[in-house]
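Next up: just one chain, as structure tokens, the form predicted on its own.
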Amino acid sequence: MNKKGNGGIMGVILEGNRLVLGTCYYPEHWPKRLWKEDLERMLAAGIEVVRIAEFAWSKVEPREGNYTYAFFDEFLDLAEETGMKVIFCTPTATPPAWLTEKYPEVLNADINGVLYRHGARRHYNYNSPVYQKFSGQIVEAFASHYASRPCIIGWQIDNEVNCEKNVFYSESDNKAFRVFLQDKYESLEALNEAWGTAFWNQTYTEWEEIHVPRKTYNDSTNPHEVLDYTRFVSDSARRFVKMQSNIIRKYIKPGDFVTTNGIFGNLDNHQMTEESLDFMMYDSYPNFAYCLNDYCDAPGEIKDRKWSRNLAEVRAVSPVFGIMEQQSGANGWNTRMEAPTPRPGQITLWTMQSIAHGADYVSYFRWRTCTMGTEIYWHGILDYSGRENRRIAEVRQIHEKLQGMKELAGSAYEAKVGIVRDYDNIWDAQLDVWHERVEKASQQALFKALQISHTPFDYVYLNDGTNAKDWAKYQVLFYPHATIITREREDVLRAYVKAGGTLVLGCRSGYKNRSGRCVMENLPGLLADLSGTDIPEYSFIAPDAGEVTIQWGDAKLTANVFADLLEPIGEGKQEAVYTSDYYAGSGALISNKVGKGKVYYYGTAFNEGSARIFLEKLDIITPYRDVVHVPESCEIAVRRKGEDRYLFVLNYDRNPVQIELRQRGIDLYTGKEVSGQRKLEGYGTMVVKLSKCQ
């Protein structure tokens, strides 16, 4: 694939030389008399690109085999007349009623085999040969007819792949799962060994005996089967995307791109991007932090800053990325989700949050609020009437700000700290409650400690093709719970440390192989030599244990969730001990010098306090303290291009705050030099080009 990076050609977006605004538009929802007016109003507001057609299969194929192109041709004519650019989508997220009625095998099913019927979206399954055929035909029809249009700059495949439903239990999935397993294991003997089917007499003697996970009386299933099933779901989704990408690429103009939107579960987004896309787009909805019901995660103190974690995730998948759907109004369906309208300034805040983390294209969802269907409460820039309002006024102000920020386009987010992740452990933590508990605790703690201490970080993915040289820019890598580890991946970790890096491991590391089976070596298994650690005993921290404390030099830490009791081996050195319960005196932290670097094995899960102490002890906390001082309610981010650095300060508090710029710079909103004490309004933002590179 001809990948395009910063400075390459990406239509009119992600070129590396300016920031671009767009919006999502649904011409099928509105009278044609509004189309031209809407496009002209968008352009006047600074919006240059619209995304269309992701749910509009029937507008081109209203009946099986009956193709008609006039509807979108008419809209594209207006786009070209007004100068609006278009991202065209394939419509496979919502198959038409004639298809699902005549061919119900295309539908997904729940774990009991009950089909999800027509009336919502994403109710199909990837593995139905019938759905693959019809999807290929509609993508061919769309691309062959529309791709040559001058206004089209790129293509979105489907919509939010694996969103809402990322498990599949249709009969087509049963059959495809068996093929997947036959390709992987080649023999039933190898599968039975990998899955440990001797347990509970689950041994298979024919391939037809194997199914996707099914309902059991206690909802317990073979964890090794479920791990492979998750890999199968990812493989199925990727093949579906690749099929569409291959078709589109036969027709697109030079310079046009192929993408999709969102980062969702049970999907290797890295591999999907590498094999099918030019870059990834993300859908950012920080307003979920303010949900009025229990649909959304409890935000805690971190609130909408949690979306900075999500943006770090997409940046790990696709360093060059944009936002396909950016919050612009209240969100909600008639069946779930209730959230308030963004307060004045929050649309700007969330836009700058996306740009701070690397997005050079931001497209708002949506232009007009829909007057029909499930999403009548998912508001856009305009309300039902289309009248002028403060949200479109704020979008105009954002456009004005971006004019002064053009030069930072193409710059990269700067971080010296990384959190290592890999899909095997992400998926294992979904099916294993022991793994999930420590993983969830540590991930939340590390993110909060890094955010509150103003220490930018990246997610860093470890896979079979990772080269440790790519990690050289990180002073410290946290790999909280490397439960599943392979020799090849241990080699990558070792090479990073030998070259001078610092690696921090957490409890419950190294005790499973790639199939999810527990190893019989002394723990932490393949990581024992690297970490200089032996684990003769381990346990969840009992509810009646009270506070389990750890002493590390002059610092007191509190253990969280689990306790590995550690002993040094080889050149390992005991750095800290437990000081309470029966763990008292046992090792809690081992360090081991490896080449020019060092490995730390921490025998418990992180909490915010212990994570902060690690940042302090390893001297990586608050790296921009000489550049800016801000209160905890603010996030800082730095993007860098060559010797130029651009500082973002984002205030997530509704109240004004004082910040101190300790280095002179140019305020890119105003073009004026700034330094010293500054007032930042509630939900206020500031972007400063720093005067020199330190």
The other form holds:
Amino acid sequence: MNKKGNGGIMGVILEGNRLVLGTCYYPEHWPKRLWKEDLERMLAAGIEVVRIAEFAWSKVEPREGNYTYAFFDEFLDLAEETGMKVIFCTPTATPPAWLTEKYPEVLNADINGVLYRHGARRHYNYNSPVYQKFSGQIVEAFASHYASRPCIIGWQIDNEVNCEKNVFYSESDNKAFRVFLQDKYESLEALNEAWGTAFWNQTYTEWEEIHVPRKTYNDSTNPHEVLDYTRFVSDSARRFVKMQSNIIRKYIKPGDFVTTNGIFGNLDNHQMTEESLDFMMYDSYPNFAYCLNDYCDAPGEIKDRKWSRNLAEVRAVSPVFGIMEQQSGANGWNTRMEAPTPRPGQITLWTMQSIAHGADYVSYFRWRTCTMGTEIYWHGILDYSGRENRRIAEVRQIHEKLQGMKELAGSAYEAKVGIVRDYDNIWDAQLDVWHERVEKASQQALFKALQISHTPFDYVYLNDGTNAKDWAKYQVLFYPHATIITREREDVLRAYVKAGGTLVLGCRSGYKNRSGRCVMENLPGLLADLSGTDIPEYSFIAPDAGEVTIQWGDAKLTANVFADLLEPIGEGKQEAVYTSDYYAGSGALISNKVGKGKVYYYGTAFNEGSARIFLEKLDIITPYRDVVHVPESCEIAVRRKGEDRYLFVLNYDRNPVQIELRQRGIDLYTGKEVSGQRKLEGYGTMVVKLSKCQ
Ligand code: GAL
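Requested next: the structure of the form predicted in complex with beta-D-galactopyranose (the form predicted on its own having been shown above).
What follows is the entire complex, opening with the chain shown before.
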């Protein structure tokens, strides 16, 4: 297996130590006479890798059991002749028509059991034994025939696992769900207890009575069942990916990698990566921020910068990763009019955004815009004709810039602040609107406050087996609403704090067990002792309550969505109180010293203002203020390798801005020393290697 983040993923693969550009290419969409010219043009533009074949099952198995390899052999010959490297994909995202017609049981269904028919993609279900058999066979065929080709450097499994549809209701899913539950609970008594089926007379007496969630008259289903169902979907997707990865690994050349392009919901991406992949790739479309349907250009909106949030999520899975699809043109299908063509500079900006967050490989979607099918408006680098254009000229310039940035391949994003996440709570917030409201509010507020104040952060996952020692680099961790908590997870949090960390918890913490059932202990349940907090009363804030204020020393905060009224217990200390409505005088923030560190329990959800006050009071805001001063419209990021630090400044504003480099460094685009006041063009970017002595 390739080691994640070891000297740059693609650098190692391409026997160099550098950042690499690629593109997505579809040989099956173009006359063969164009292939060579296309590959040569790509190479001339600095594109060294193509990803191919993810929807091309029928090119290799045009009829059941009838395999023919000539089409891609011919393409791979050309790749080898021209010196192009290839990421080869398994084609299971689009089953062939002969398969779905003869074996409709491979199809996914909606909640009413109506099958999704041929014509789109990802219409299969992971649990159909027939689909598993055919998928295994095609993956075996692809891998056994093509994997030894010298031009191939790695494999992508399927395409965007769990994208578009991440719920499954076919008959195979029903059966597999029962097996999943039997493995988990062993007896119906245990299942009935975990799911609280005494409520509304849902008690099960035979396994066959259990189904994947079905249509009910008011769309309410047992929430504990839905939580397990979500785990089941994740498990099903992971098993499907693992089945493919096991086959590919029998055939791949040493050093070649296995990946997939994520990341999507109802899927434990950490576990999937751990058990099946070498690292994660991501498909980055920041232009969605300019979608016609959702266009928002209000002052203070962070639009395409929101993709930094997604990139931080990918980094939480693989610290150094790749971008399999990076936006390079306008977005649209024949059924969707999405976002306009990137303005001059934006392809560079979004490429550098990806690299700033840890991508060592950036592959543009797609080389030439498709002339047929649903995606005729999802533009690539080139338009239909392939004529020279502004976008390919920009890609060439990006390649030039990367020449001076080679040394930062493999370096790691630097952050002292983390936001703790875990799959149980992410999934619980999907099915529980009380949880969802506080979670959404706090996640948005924390992200925005961190972004705007130029405070880099990581998402930090609390999974089974997480070791608090891995968190030592974080000065402060926010874990806004750990609704579900377990004894083991409390232990990890406690160990982090004892060793000197600061942990900030928000309202609604600790009131559910792992089945999603509410606990009968005093709240916040398993977190009461750690946080030195008791919650005698709580409520969501009534619409007529107006602004519910909180006084924390000299700072005034406003509560958001919910109010836990707090009292200190043990060594807990009241830091802030509510100052309005009937909440006035009740505790709003408790601190508790534990070992060398401290826990804060904040009785409400964050808004941008309160998040910022926490960053200030905990003295973690704007950590690079001695290095650089930039306006709010810019993002900054630092990647670090040993003693070397690389500063990225990204201007998301279409107007020029003034920045001040307060330390000297080398501008990696020009190789020249820089310091002091600098002008950054609209959508301009800058990458500076900081001088070591400072
Ligand atoms: C991605 C997908 C590509 C293409 C693109 C544009 O999500 O992986 O295959 O469909 O979107 O729609």
